[in-house]
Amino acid sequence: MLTGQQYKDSLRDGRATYFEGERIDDLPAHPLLGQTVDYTAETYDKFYDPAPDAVSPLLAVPRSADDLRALLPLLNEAGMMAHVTSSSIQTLKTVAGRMTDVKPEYLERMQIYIEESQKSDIRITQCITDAKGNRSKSPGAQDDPDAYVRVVSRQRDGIVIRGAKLHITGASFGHDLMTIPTKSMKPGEEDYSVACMVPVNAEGVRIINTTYAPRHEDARTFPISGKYHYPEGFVIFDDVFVPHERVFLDGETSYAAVFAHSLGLWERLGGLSEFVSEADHLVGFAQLVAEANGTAGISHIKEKISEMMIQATLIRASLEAAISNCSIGPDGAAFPNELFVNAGKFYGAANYNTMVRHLHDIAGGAVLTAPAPADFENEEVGDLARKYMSTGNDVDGEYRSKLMYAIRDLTADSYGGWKAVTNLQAGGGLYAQRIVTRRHYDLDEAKRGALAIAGLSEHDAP
């Protein structure tokens, strides 16, 4: 396993990654982008095991539903780098246990590849999102052939690939790269049915990072994104050769949606089960700034904070009911049940603004317009402020100043907006969660139980 400093020194690898228009050769030393690597350090340290065949329990496979349960609130502590390698090595599990008539190295490979990765405790980050051009135009219909990944050539050792990936949460800050089809693909696609683990400093590979960090010398207003914040990824592969031994696909159409599908699964119980803390977290503070407010007694405040405590009751049920109902693969692994998982998802990113109006409107103006720290410091205007932003003799001026600096960053400032288009676009927009229901949902006993109380049976239907 690799210590905090370690995984430091691994980034100084040559990669090739920008911000704002210049290249990052030492990411580690970088005022803004240093931030994510410091915190991605503090969770190396904080699961470090010194033992020469220990294995990160965040790579672990899971092989049961305690196992998927304990797995979770792991990663979700260890920050999103861990979820991302979590979710492609699960990825490439799910997807051996569901690729069949395909060439037997392709499964040698991805398991050669799990175990390698877990040895040697990396950190993966998964491209799928291709540029995609017209989007009314499938891949091989494109106006640019690059529009979607694809390999160019194929020599005796391996594959070169062009094309890019988008929005890809902290690719800079790892060290592979799964790069997998973004869809299905037909006959006469051959060339953008690949799979494959690129490193990140691979020659040809550029990254071109953004990110919704504050750019203020005083981030005590911002106490999440000041302190915690991923980084997305233009991932541009240009003309890269990537070996046989990492090639999990190539040409095979007829599996190009299995990565996909596969990675889908994993991307979203990681959603739903950061969902989970988000909706308390957003309950927790409508409490707390109602009753900051001297509202929390008024009967119209009391219903929204109700109903926010429902919605984020049946968030944790729906996980609860994808881990319970788990299954178990071939070789052991378990994986999460595919209904709970994207109906919970979509419950989730569904009624996730709902949520977030309810907050805005319990907590009031002050949200955008609490004085700054800075301001209960000046010795002019602080005493003011604190008097004019306190409610009363129990509640002080800058206490109630900090919950509206975290709600703000929360839901209505830079971290906010990134995570109202996450929340609905991680692992897929909602559509793809209705797709996935309707597919895992009994809709024919659905249909039975419908007739039996009709009194009619299935030979009356038409």
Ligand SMILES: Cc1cc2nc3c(=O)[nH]c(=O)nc-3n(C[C@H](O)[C@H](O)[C@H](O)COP(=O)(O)OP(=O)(O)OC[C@H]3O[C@@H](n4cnc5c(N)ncnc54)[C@H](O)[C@@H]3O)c2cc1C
Second form
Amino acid sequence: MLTGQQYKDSLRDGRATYFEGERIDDLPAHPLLGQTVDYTAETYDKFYDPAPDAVSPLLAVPRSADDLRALLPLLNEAGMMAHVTSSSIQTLKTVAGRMTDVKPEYLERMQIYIEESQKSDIRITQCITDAKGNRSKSPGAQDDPDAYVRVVSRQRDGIVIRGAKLHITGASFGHDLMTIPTKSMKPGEEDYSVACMVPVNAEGVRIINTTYAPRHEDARTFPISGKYHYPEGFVIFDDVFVPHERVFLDGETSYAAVFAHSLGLWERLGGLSEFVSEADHLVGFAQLVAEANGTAGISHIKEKISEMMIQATLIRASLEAAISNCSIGPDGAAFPNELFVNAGKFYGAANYNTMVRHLHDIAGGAVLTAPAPADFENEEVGDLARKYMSTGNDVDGEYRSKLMYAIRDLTADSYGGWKAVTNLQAGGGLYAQRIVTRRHYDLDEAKRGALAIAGLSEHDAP
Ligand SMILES: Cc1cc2nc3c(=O)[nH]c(=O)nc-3n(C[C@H](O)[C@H](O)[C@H](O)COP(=O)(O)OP(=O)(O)OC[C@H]3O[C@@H](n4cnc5c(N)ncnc54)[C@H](O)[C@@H]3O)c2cc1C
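So that was the form predicted alone. Now I'd like the form predicted together with the named molecule, please.
Entire complex below, previous chain first.
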């Protein structure tokens, strides 16, 4: 396994990564992006085991509902880079179980890759979303043939790919880019049916980073996003050579969607598990700010918080249902239940903004205008800020202000805006979750039940 320092050193590998117009040659030393490196390194140290054959529990393949239940809190503790790596490994496991009549070497390569990545304790990010061009046109019908990542040449020992994958979480902070088709492909789209593992420092890979990381000098004004932020990468494959042993699909259109569907399952499971704690945080802030404002006993405030509790509880229930109803694949790996994962992820994403709306409604305008922590240290206005932010003898004005700053950071500033969009889009958007829910919901059984209580038989229905 890698120590935090070894992880940091491993990023100094010549990768071509950019931020706001400049190439970053030393990622760990960058004042803003280096913060992401630092706490990813901390999680390496936290889970480090010096035994020569140790495998990080973060990269293990779950084999039962209990394993799944135990893995998710570990991943939440270890942060985004662990999340995306784990779901990449689980995706390959899932894909291998679903690809039945393909070249056996694809399956062998995936298995070897999983074992090697576990041994070397690397971090893998997920490159699925293409630039996509005109959304109404298929990959082969785009004005620019590179709108979807494709194979531009096949050589004796590997393939060359070109295209771009956008919005890739943590792309510059991992070691490999799991590059897979974003959708199903049709005959004629063989070149777009490509799945492979590309090292971040491969020649021709360029990554442009974007981040919501706060730029304020005083990190106290961003108590949440000031601690953890994970830049997204705009990943460009400018004719990148990939050796055969890292290619898991090349040309088999009928299997292009298997990768996206398998990743969707694990990505949404991760999203759902994050919603569970996020929803509880929103409830917690709503209650705390109501108490600080002196409104906790007012009926409409209690009703809003009760509604938030119901949403938080249903999100938790769908995660538990997804785990308890997991299935076990042919080689013993456990897969969460598709229906509960997708319905739960949809429910959490669709209701997140309603929960935030209630929180803002309860908290009041001080979410945006409370004096900053540093103002409380000013000799001239500090005590006055404390006096007028207080709502009574038992509510310290500075405490109430800090509460407002946390709510602002989480829901109403750069990170809050990022979250509002991310919750909807990451993991494939609400539309994708509706489709998968529909595919796995037992509609026939629902129809039979409806006919039965209507006193009709299946023969009466068209
Ligand atoms: C912060 C963040 C992190 C992300 N991390 C990753 C990551 O790590 N890896 C990764 O691969 N992706 C990642 N994504 C990308 C995410 O999966 C996509 O944003 C999402 O799938 C939507 O794709 P899009 O952004 O291209 O929007 P679009 O595809 O343009 O979608 C916009 C809307 O148009 C609809 N639409 C588009 N095309 C069609 C169509 N043909 N028919 C019907 N409706 C259509 C969609 O349903 C949606 O409602 C991330 C996104 C965000 C915001």
